[in-house]
Every structure is written in C-alpha cells, then in structure tokens.
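To begin, one chain is listed below as structure tokens, in the form predicted alone.
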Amino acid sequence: MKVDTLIVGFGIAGFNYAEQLRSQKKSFIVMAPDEESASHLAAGIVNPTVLKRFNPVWKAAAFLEYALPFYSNLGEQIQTQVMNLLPIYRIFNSIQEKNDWGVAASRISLEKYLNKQLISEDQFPEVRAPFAFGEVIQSARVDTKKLLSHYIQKIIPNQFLSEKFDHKTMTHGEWIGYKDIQARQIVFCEGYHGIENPYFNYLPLIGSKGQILIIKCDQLTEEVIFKGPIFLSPMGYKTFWVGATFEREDKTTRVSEEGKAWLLNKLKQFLKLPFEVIEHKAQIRATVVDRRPLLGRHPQHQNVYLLNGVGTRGVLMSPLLSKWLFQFIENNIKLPLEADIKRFEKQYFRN
C-alpha cells in the first residue's frame, strides 16, 4: 500500500494533521494504538490567555482566528457538535487581581479577549468568589473525546490502524516503508510516548502528569467554564470536569488518593453545590521544556517529521500547527523559529 503520509499517534496532534492532510486531497494512513491518550481526557479548553498572569498566549490570535471556525466547520462534515462556544470566568482571589485585571483588559494584545466590565458574584451565587470575576471572551470548549472517536468512525475508518506502532521495524530511504506501507514521509505525533521514540529521543519532552475528576452536579450552569485554583467546565448532562493536577516526577497513568484529595479540596474553595465524583483518570500531557511546540524534519532523515510537544494548548495550537508543518514539507515554507525543533539540533549531534 502506498501513501504519501504514514501518521503515527492519534491525538489532538494527529487528528489535526490528518483533517490538513484530507482537505488537501493526500493520502494518509493514521496508525495509533487503541487506548485513551492526553487528548482524550483534556478538557479541550480553547483559551487564548494564561489565567495565572493575564497574558496572552503565544501567537495567541494566529491560533484563535485558526481554530475556532475549524473545530466549527468540522462539526458540520462530521454531523456532530464538538464546540461550544463557551466564556471562561476567572475567580479573582485579591483586589489586586482584579486591578490587574482591568490593567490587561486594556493591553492591545489582550483588549479581544478580556472584558474590562466585571461580573459580580450575585450572577453566579453557587460559586465563592467575593472579590468578582472577570471574563474571557473568544474561549470554547472542544469534545477531543467525541471529536476523535467520531473523526475514526465517519471520515477516516479505512485509514486508519488500531496498532502500536514498532520503531525498529521501520526502514527509511527514498520512502518509509513499515509492513506493507510504503509512504514517501511519516509524521510523528506521539505525545509523551515519543520519549520512546528513537528518531527523536534527544528532545527535551519531559512530559506532566495530569489527574482529573468528572463529576456530576446538577445545578450548576452549563454556560460558563469556571477558572479559581483550578478548571471547572461543563462537559454536558450535568457533568464536569475537574482539573488538573501538574506532577513532574511521576511519569505512571495510575490516580492516586491524594491527588483527588488535592482536586477535591480546590474544587471545595469556590464551588458551594454538592455534587457527586463520577471518574478520576491521568494521563501524561507532552510538555516541553521551554514551553514550545516540538514541529519539524529529522536533523538526518528528510522524509522523517515531527510534530508534538502541544501540552495543555493542543486543542488551540494544533490546527495551524499543523498548516505549518503541512507547508513546510510541501512548500518548503520555514516554520517559526520559537516552534522548528532546529533549535535542539546540538543536543542531537552531541549524543
């Protein structure tokens, strides 16, 4: 079988370059083992600021202006909503936040994003904030669960292989070849599990442990994604999602007492409802060390590509991620500096 693409890992980083792949008409085949990744258990918040010091993402409007009419024309082409448009309300903590709130609110870089009116805590009375919140604008919540189950099932069923795939057993050359497949390039989009990955184990993807609770509360609106020590956001049926933890040394799956006990006890400092814990999973996000995007070719193999290392902004950044690195392979258009792996090309020759 003979493709122009072979896709390694199916999470919101191969599902983005398989749709980039499909609407330019080439030919794929998406290869990922059949088990829950960092994608399917994210909240799948597009969020174009960091909450924790009013700024704005990187490149945030380039991502924005990408992703939201994206994840919306998809969910017409799959018969299935999987955005909401959603406003994200950040609980202040201090009369200080809120100064520095109204302080962002007025920055150029953030003016579309921050709504300088605040909202007072009478409108939401189920949730403790006495110092009021402020609210993001432009945000959404993406289904990654529902968007990647059903992209396999409607879009993509004969492209794709439910297997792991196995790094020794590939050949490169004028083409990849693996098993049957021969594909002129293979893009890898692996998550945390490119640790393993021997082609691009030199990069710094050090990777964090995420717990999360889904729980179900049934007063609580649906309307809002609420943002105190941690996320709070509708997943529908009035249920939520809860999270996250961030663990550094811990590179296992498996939950633990004491981070739901962390959740629970964060979740308890604003939301007054009861409610019930209905799940608790982890998964390993693909962070970088310096907080970038992994994009690019093999400092050797021309026809070897990578792209990972999205971590919790997977959801915002992989759609033009994935332009970028569609256009790089086929155009030859340079990627940007702060995201082209280039940037840890010593570490590579080094070992």
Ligand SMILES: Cc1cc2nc3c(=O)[nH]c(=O)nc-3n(C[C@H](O)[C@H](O)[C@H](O)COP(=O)(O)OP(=O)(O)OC[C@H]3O[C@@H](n4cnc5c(N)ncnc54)[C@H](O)[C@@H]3O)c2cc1C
Second form
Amino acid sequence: MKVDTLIVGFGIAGFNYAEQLRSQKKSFIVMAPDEESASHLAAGIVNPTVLKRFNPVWKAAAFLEYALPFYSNLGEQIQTQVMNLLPIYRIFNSIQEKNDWGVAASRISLEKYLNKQLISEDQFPEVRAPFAFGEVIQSARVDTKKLLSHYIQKIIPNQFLSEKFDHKTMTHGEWIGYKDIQARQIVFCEGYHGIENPYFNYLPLIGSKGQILIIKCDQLTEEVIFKGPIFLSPMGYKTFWVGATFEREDKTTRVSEEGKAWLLNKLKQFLKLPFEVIEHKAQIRATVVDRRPLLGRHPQHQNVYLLNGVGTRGVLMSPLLSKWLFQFIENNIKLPLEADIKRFEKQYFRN
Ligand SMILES: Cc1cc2nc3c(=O)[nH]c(=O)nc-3n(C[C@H](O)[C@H](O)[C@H](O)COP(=O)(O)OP(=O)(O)OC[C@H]3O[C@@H](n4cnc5c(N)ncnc54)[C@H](O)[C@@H]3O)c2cc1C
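Having seen the form predicted alone, could you give me the form predicted together with this ligand?
Entire complex below, previous chain first.
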C-alpha cells in the first residue's frame, strides 16, 4: 500500500496531523496501539494564559485564534460537539494576587483573556474563595477522549492500524518502508514514548507524570472550570476532572496513595461540597527542557519528521503546530526557530 504519510501515534498531536492531511486531501495511515495516552487522560483545557504567574502562553494569540475555530468546525463536520467554551475561574490566594491580576489584565498581551471585573465568592458559595475569583475568557474544554475515539470510528476507520510501531522494522530511502506500507514520509507523534524512538532519542524530552482523579459531585456547577491549587473541570453527567500532580522522577503510569492524598488535600482546600472519587489514573506529559515543542525534520533522513513535546498545552497548540509542519514538509515554509528541532542538532551530531 502506498500513501503520502505514515503517522505514528494517535494522541492529540497525531490526530491533529491526520486532520491536517485529511483536509488537504492527502493519503495517510495512522498507526497506534489501542491504549490510553496522555491525551485521553488530559482535562482537555484550552487556556492561553499561565495562571501561576499571570502571563500569556508562548504565541498565545496565534495558537488560540487557530484552535478555537478548528475544534468548533470539526465538531460540526463530524456532527459531535467536541469543544465547550468554558471560563476558568482562578481562585486568588491573597490580596496581593488579586492586585497582580488587575495589573496583568491591563497588559496588552493579556487584556483579551483576563477579565478585569472580579467575581465574588458569593456567586459560588460551594467553592472557598475569600479573595474572589479572576475570570479567564476565551478558554475552553475539548473532550479529547470522545474526539479521538469518534475520529477513528467515524472518520478514518480504514486508515487506522491498531498496532505498536517497531522502529527496527522501518526502512528508509526515497520511500519509508514498513511491512506492506510504502510512505513518502513518516511523522512521529509518540508523546513521551518518543524517548524510545532511535531516530529522535537525542532530543531532551524529559516527561512529567500527572495523576488525576475523576469525582462525582451532584451539586457543583458545570458551567465553570475552577483553578485553585489544582484544576477542577466539568466532564458531564456531574463528573469532574481533578488534577494534576507534577512528578519528575517517576516515569511510570502507576498511581500512588500519596498522589491521591495530595490531590484530595488540594481539592478540599477549595471545594466545600461532598463528592465521591470514581477514578484515579496517571499518564506522562511529553515535556521538553526548554518548554517549547519539538517540530521538524530528522538531521539526516529527509523524509522522517517529528511532532512532539507539546508539554501541558497540546490541545491548544497542536492544531497550528500541525499546520506549520505540513507547510514545512509540503511547501518548504520555515518553522518558527523556537519550535524547530534544529535547535538541538549539535546534540545529534555529538552522539
Ligand atoms: C494528567 C494530565 C493532564 C493534562 N491536561 C492537559 C490539558 O488540560 N490540556 C492540554 O492541552 N494538555 C494537557 N495535558 C498534556 C497532554 O499530555 C498533551 O497536551 C497532549 O495531549 C499530548 O499529546 P501527544 O499526542 O503528543 O502525546 P500522547 O497523548 O501521549 O499520545 C502519544 C501517542 O503515541 C502512541 N505511541 C507511542 N509510541 C508508539 C509506537 N511505538 N507505535 C505506535 N504508537 C505509539 C501512543 O500510544 C499514543 O497514541 C495533560 C497531561 C496529563 C498527563
């Protein structure tokens, strides 16, 4: 079978690259095992701001202006709503933070995203917020689990191979060969598993584990994502996503009692309502030393490409990153230097 592109991995990055190819009427095959990825476990929050320090995300406006219409149009095309526009309510910890928010919300780079008008605790008596809430506008939640499974079942059922890619079996020359597949190029979108990819294992993918809880809470509003010491985000049917831990040492997807206790402790600091824990899970984020994505062409193999390192912002960034990569491959349009893996080329040739 001959195709333009073989995509390896089907988290939010692989999905977005597939959709880029589909919309450009290019032929492709996606290969990924039938297992839960970081994208499946993610809250799916699209947030253009860094809520610890009240800063915009790198290239926030460009990513957001591309991502919101992208997910909304896609939902219409596949006749399933995959995105909900939901405000994030940041709980202030002190008067100082409240004042800092006011200053940040007046900055040109943030005024579109941070509402200057603060929200009083009285509006949500079920949540403890003595110093009020700051509202992030133009934020959303994408139901990544629903999106990924729906896309495979309804849009690409004949282009999806449910198996793990074995790098040793791949041949490269003018065409990429893999079993009976011949592809003009291959794009690896393996998330944290990218550390096992012999073509790109020189890159500084560090990975950070996140444990989460899913809780049921009958009386809590489903109209808002709350951000206290952790996120509390509605998932429908009165269930809520609670997370996440940020662990740098342990690179397994095992959950721990310490992780659960930590999450419950943080949650109880602001949620006043009773709830029931229904799930406890963990996955690894594909984080990078310099906190920028990993995009581009292998230093020596012309038709071997990478789309990875989306860190904590894959849902926001992957649509535009996929477009950039597509334009780079097809039209030779340069990638932004900060995202291009060329920045690590010295490490490759040193090995
Ligand atoms: C707890 C937690 C919460 C998060 N919350 C958010 C959030 O709210 N918003 C947000 O934007 N991001 C969030 N993230 C970050 C999220 O991980 C990234 O944004 C993004 O989903 C990563 O997507 P990815 O496709 O790069 O990787 P992954 O989702 O890890 O997908 C990798 C894919 O590659 C496949 N694969 C790997 N190796 C092979 C192989 N050899 N052969 C075939 N297939 C292979 C895997 O099976 C999988 O399908 C969260 C992460 C965690 C852990």
